[in-house]
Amino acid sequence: MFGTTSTRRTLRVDWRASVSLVGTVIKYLSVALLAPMLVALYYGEDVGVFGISILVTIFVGFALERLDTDPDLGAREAFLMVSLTWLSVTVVGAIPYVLAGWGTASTLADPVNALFESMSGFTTTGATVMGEISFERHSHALLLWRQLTQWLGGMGIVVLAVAILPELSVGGAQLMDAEAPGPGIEKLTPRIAETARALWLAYIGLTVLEFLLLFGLNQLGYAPNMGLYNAVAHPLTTMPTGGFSPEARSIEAFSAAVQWVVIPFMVAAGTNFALIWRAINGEPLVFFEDSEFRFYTGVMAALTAVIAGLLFAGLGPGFAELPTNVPAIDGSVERSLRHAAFQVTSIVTTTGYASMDFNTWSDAAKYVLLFGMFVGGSAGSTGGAIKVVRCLVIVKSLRRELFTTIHPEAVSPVRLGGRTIDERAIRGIYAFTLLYLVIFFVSVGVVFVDAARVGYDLTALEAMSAVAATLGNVGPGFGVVGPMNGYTDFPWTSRAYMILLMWAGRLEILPVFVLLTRAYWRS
């Protein structure tokens, strides 16, 4: 119907264009693909399912190419493009898993399965239905292709096209913010393709960072878990706030060292990049100064507090039994901070690490885990949910509605780091988060109901916690969906249901929405 010369006047969408862009997009994943494979000659595995992904991608992505030899891209094409390529990557990112899964009894040989990992990798959320996550069970190609989609789904796909591909220069702008997770991205250079290579040399530089200091911890010997293909691993999931780990006890496999130097790169990888490259183009003080920096890392020190005492005082472990291999928390400062701060940064920054099963913990504790899950990482960043930037324009905004209250005389606007937040931006942000929870709530009602459906036992902070995380694209949640569990035992429904939660909540909702009216395409 799309194709015919009619519907091609009526609609106002060119979407040959932007599917022509997808196809570019998709052709050149084919050399992301190229890593696992040489990992697997490596090692010795089966080469085959990465040399068919890639023909595949490659067919694929000429195919869709050639709808548009000349593509113009407008806003509304932009709008398009993006979702799209969100959709399009996640079902080529699952042929791997297809691949890999066929004819065995691995949970990935299901569609619906492959398409959730993927969807869940790239979106970095870190949800997995994977099963047995070991190298028994899955080659370390497989693995490394895992965590590879978190981490060019971190920065943005489509900010990584703008920074490399000439043919998205004209319109980079109009597609780094329908991408950019937060309210707008902010312009570092004048041109944005500029603007798009500097966030992602930040990004690659705080991952090598990383890498280096977990490696050189392992040849101090103070992480000996932590040998090169960890170190390599790792930092592709953490500075995505992406929480694929290839071990399936996640972080708590490795010793507190790393996990106290994993802590402060989870707090960069939910921090402005913005900020991040001034800082290092000489404005250090820039954190300081930046109001939203001041009030994401005080959201996090004030759970941790709270969490940590809970832990110091006894009162956080629950009814479960921990491990026999993890020590006791109750009276010790170092282990009630450390797992109390490494697990508040995971959650805000929706990294979703575990340095221990928190499903052990008490209710108390997992509610203000739950509360975290919620308020998310800053603009700009690469984490997910609300965003620390609403929820502080919000409570802006209540305390003005106070205050002009007690003074119905007064002028007073909205400031956020010395500029007056216009009044239409505070109704996008109200309405957004109005239409997350309303989401959130439809969606536990959605899951709960089809759950009953087929008799699986679930409790309401199971059902909340599961949307929360792959709304907010957090990952791990509690019970069933614990850091040490996954989401296998949901209905198949349930789970297809997910994988739209998180392609909603990476694009920040509204794009779907827009997709979803008459206007959009007609008027």
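Having seen the form predicted on its own, I'd like the form predicted together with another copy of the chain now, please.
All you get below is the one chain by itself.
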């Protein structure tokens, strides 16, 4: 798949090759659109929306594919292909939203919103501008399409994370194939394809398992409103750490049993899929041996303890407003633990589900969640943000820096899981993380000034959470962008800007940012 000749890398980019492969991806998207069309048929909803979308998708896909009949990708073409894939799929995937919103009072009548919702889907962000989410306002078919975009986006992320980004050494991403099955990913198409297939199997298997458990709870009477539609829709957005729900109040709408079941699936979605694959194939102890997994679960356990403590002690002012779908008293251990564990897992894995409106919590608890928005999922998972493995390498290398400050002459390599990490990879991870934080700080300023421009009043926590949640593909933030609200009220310029943030964040920033440099297009 990747040409390894270094001469190629000094040539200008062969954009036809990139666009042609994007065409292939779009072509397959038409197949995915059949699912909501069938659902529309079943519910007697508007089939035309999806019929037209399928025709346009097939036409665009084939047209682009014809640009290069034998596409060959160098690193440069891979960057372009990756960036263009998510952009093009977003545009094509927005067609059903635009057609459904056409001429109605729906927020989707605004093409910026349709693109926002589509990008939010394919990047598995889960930030919404759909306004009121209900079957009265939107068809079953359209809401299923929304769920499906996340599930498809998640499949793309798995390939990106284990096959493409490590190859491109983006921000230390070469570490991310560390635990790949077999003897490591070779630079050969069959090997990459085989790995991707293995991980997709784990992805599909977990999706099916979650469906079975959720629908089983329903059949056993523990989840009255988790009918067939919901039991299909939610696994589609859990495994990609997506977070869309056809329920306006997210997972708050369901019983405590459902909430407890969803938690381990969010944990799994943020875990390196290669680990899961190995565990399934007879190495269950692999989780305990993996330092990233231990750090990942350790961070979540620590943040859960802090928030559960705040909730139990009643220090979150909104504790009295806990949903009453499960009878419990204030200060209940089960409720404190459940909501803390659910919310921390949801935020750290960048899923973005809510088991209650955490907007009612104190700023202290919200801040702990904001902190979690930066950690992100594991390498080789569908989680976003900075990623656990980078955080771990940073912690280790900062400790090394303290050591070498005292022993300047000492050679002290940073080790991860028994392997020494290359200094170049560490530099890449430092640079990635700082770039991420710089983009965060500057973007908050951009959103603030843009809001001030139109007289839209924002608090610092709202603006910061909106940026962290879109750049990190988390989804919901606090205040106006809280889990039961959406991004509709931002000026269109900010919404457009956040489309770019979701796009860049999902692709680990560099594939998008290199396209902005002169060196990429010239020399």
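Residue numbers count along the first chain shown, from 1. So that the term is clear: the rigid core is the largest set of C-alpha atoms that superpose within 1.5 Å between two forms. The structure displayed is predicted, hence computed values, not measured ones.
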* Asked: Is it true that residue 404 shifts between these two forms by 2 Å or more at the Cα, once the core is aligned?
  -> yes
